[in-house]
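For reference, the chain that follows is the form predicted on its own, supplied as structure tokens.
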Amino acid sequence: MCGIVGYIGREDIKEILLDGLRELEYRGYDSAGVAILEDEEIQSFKAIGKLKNLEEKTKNFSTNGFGLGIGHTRWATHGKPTELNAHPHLGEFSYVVHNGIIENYQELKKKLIQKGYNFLSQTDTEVIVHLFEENYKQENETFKAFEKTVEMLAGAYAILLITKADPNTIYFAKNGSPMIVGNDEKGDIYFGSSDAALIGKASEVIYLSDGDYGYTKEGEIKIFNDKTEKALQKKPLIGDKISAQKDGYRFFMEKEIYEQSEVLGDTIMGRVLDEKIKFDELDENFFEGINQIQFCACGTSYNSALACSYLFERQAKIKSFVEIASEFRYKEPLLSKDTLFVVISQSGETADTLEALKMAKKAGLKTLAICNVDNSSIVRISDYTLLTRAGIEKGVASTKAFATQVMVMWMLALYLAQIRNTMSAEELKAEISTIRHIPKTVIVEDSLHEKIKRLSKRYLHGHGFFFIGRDLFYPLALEGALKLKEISYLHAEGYPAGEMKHGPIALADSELFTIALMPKSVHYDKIKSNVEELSARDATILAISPLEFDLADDFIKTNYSDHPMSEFFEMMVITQLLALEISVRLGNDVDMPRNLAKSVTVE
């Protein structure tokens, strides 16, 4: 999830790419970088970490008269943040942008390297500027290169592209990542990945479809589809940028749930290859001598870590302790050197955490951080750290963060039984071929937000809340309460469904919402029994199942699969989503919830 920026004009070109991108920052700052060609030569400016880095590199530089140019905020997909790896990529003689994924990169790498190309980076987008290259020396017109370029792509993108060998114009793709092109009364033209990048420059927008590609040059903008020139649809750019920022959606934390597909595509983007896991960020001897995993996070994060330690013990055959890092503390914990301490959290500020994580080294534990954000304290500390490339989660009650967190330990988990030989080759080909689906199981189809819709009118008082799963779906019922008590302030409490009658099955009555989590992979029938029982007192029952449940009050189908983690994660945008709408129903701020702050820095 990455930030582009392009601009065509007379305007201080800097300034604009450099003001476009601080809009586009919530996409990623791991690094970013712009390109200006003016007077047939090429500036380029290139910094990791925020955007304030980038605008210290370029404050003695200044553009006069006509020129473009064309900008990037990253969040790292393929390759480290480092300024090597940070964008634009150039070649010989042109520059280069791009979001996505180039899914054959590795093909067409090959195939450069053994025509001489010379390769800088770790990216897969570097490809792209050497391949349009490549093709400009066959057919030696920049337009008809870049057209063959295109065609040769597989994956998603949104390209923006500039070349001295045309330097009045700007070349643009797009396939499955946002593009924006605009314009202003005078002609002068804007790219960017969303309208926030083009409030207060473009009067008019086209929203680029998937498929389109072509050009730009001063005043003009020519569109094509399969070889096609379409008819420009323009529409008036309003709004503020704060809406913008939104999408179209009504809260960023339901901009967030949405985005849950994208995100999961750039954690996996580069670690899920056909036959293995990998991590460029870990050294292979990195689990040596290591016999036991401990967890350690708060709140969301320790949900996470929850629900993952499942999967290390079943895959990975290590054992796995989760602990609420407030209490680890505290508890004058028992710690061994053949431990692992593995740290999770969104921020990478998290107080508690960060002040285990400092014992776990003064213990001399192996340590690893699980964040969402590079250069943070916890990142700083830890001995190695994986990146969940969520972007900036704006809601407090975080949704996108919980789906990357648990995808990279599902992931971690793998890669571990890789090196322990705990799994089969084709045990592991399937699970790659699960998560590879997974992006797609999180995609949100009106039907079912419609559904939840009117479900939640129904669910607005009453004596609180009870979410029940089994297995790994426990630490999901845990994560499902987590969010509605957030963000409705009604009570609700996550349970392993085995323990209802074991005391809480006491509060059961009409009044007691039983959100049941049923998946047909896991211990259906036990679950099955657990939910009966609480019906039987008359409690509420919302069923959550590929299986049509007779004693509930309420159903929401889901998809049936054979693996556990494709009903998990369906099942988690779907307590998202009821938590949402309770809570627009009650009139609460969704984004900013009493009582929470988004990253928890003090004890």
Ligand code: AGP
Second form
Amino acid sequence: MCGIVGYIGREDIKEILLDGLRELEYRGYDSAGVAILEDEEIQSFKAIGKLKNLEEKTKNFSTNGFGLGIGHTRWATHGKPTELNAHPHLGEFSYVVHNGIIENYQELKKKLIQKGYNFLSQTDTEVIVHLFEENYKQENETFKAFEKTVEMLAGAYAILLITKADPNTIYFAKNGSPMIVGNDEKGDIYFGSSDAALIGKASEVIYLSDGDYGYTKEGEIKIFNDKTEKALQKKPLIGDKISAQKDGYRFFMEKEIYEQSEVLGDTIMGRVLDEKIKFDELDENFFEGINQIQFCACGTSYNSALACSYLFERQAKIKSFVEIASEFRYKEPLLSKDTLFVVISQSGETADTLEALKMAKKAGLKTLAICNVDNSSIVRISDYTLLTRAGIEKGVASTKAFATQVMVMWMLALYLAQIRNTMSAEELKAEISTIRHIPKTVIVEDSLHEKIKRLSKRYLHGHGFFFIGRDLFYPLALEGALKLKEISYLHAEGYPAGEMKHGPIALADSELFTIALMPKSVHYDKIKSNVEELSARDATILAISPLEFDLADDFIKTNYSDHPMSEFFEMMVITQLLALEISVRLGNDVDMPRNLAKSVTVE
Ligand code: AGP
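To complete the pair, please output the form predicted together with the ligand; the form predicted on its own was given just before.
What follows is the entire complex, opening with the chain shown before.
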């Protein structure tokens, strides 16, 4: 997730762009940049880190006549957060900003290099500006060149492009990544990745659809789709900035739950091909001599690793074990060099995980980070990194970070299965097709959310919760219980369903709430008898399953799928929403629960 802005008009262009970027900084802050075209000259400024660094760099620059500009705040996906990789990217006479991922950038880049184009950055974005200039050479007409460029791009994008070849115009295109264009009464034009960047400036806006592209000049907006001009569907822009940042959701956590479909799409983009998994970030030789994997993490990241350890053993047939980082550090672990040490962290700054990583490095192990924040301490220290691409997560209770971690590790398990030849081509294809379907699986239906809102009122008291599941669904039960604890302050435990009879069942009575994860694809009969045992002791049961279960007090029906991961992701969303709605009813601060911090940088 990055943020982009654009402006055409007579106000101070830099101030308008910086104002917009300030509102979008929640989308990413690895680096920021602007390009401003005034009197046929383009000035560009970039700075790594937060926006204040760009503000400092541009403090002596201002405009005071007609002009236009584009700006960007970056959340790195391809290439490190350096100034060269920061947007806008320049060609010979044009500049571009982009949010999304150009999937075919490597083949385009190769062709452009053969034609003599020189690339300065490691980004996928830079191909757009060179491609546009190459097309302009052939077409000699800017709009045609832009249209042709857009046609040649595959992947997700929101693009703004300015060029000295047509100095009064901003070209734009949108596919899969958000973009809004608006105007004020004077005819000044504004672009932004979300309402927040336009509130207080534009009076009416158009929410661009996938496949839209076009151009804007002072007082003029032209939108095309599939080479046909579209009628402009303008809407008045109202609202306040904070709620715009939350995109109309009550809490960031709620927004982040709803965002999971989009970010999972980003996570798999360019990595899941028709018949194989590809990670540009990895070198296959890196895995030579590796016989086992040691995962190490804290909290939610630990739960995601535990879930995926089942996949690594089953799919890649590699011994996998998982350790809580704070335990690992002091157990004087025996480490052997045939072990790949994988740390998982949303923030990349968790002290316990970071220290565990340093220990593994010191012992000479190969290391890999699964992380959401590029250039974080954990990323800098690890030999290799796979970014989860979840975008900034503001809610202290992790949701989309968990979803994307699981997805990255599932893809990694398949990648290793390819290298180790532990799966047939047919099996791999089936996995790939399930992965592609997951972003749809996590879309939140209104009816589901409404049902959970209603159900939540029955789960506010009692003497505790047990989330139970088996197999992959045991770590999901741990994660469901962690979510509930964090934001409701109610006592909840995640437990392997088969283990209840070895002790905890003693707690069962009508005041004990059991959240039973009962997928059809994994040991349904086994978990069913575990839940029956609890029901016989009068525990209150909320069953989550595709199969009706008569003994449940409450029941949430899921879709039947024969792939455990589809059931896993669907149940994940249900447990997140349940925690959210219980917390809301209890009147708690959902996004900033008491006693917790987003990133735990102390022991
Ligand atoms: C998750 O909801 C938590 N807030 C917490 O458990 C978190 O996952 C843990 O502190 C690890 O953080 P990290 O992923 O940033 O390393």
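Throughout, rigid core stands for the largest set of C-alpha atoms superposing within 1.5 Å between the two forms. Positions refer to the first chain, counted from 1. Fair warning: this is a prediction, and the values are worked out from it, not measured in the lab.
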Quiz item: Is it true that Ile344 shifts between these two forms by 2 Å or more at the Cα, once the core is aligned?
Solution: no
Quiz prompt | Threshold 2 Å Cα movement between these two forms at Glu323, rigid core reference | solution = no
Quiz item: After a core superposition, would you say Ala165 shifts its C-alpha by at least 2 Å between these two forms?
Solution: yes
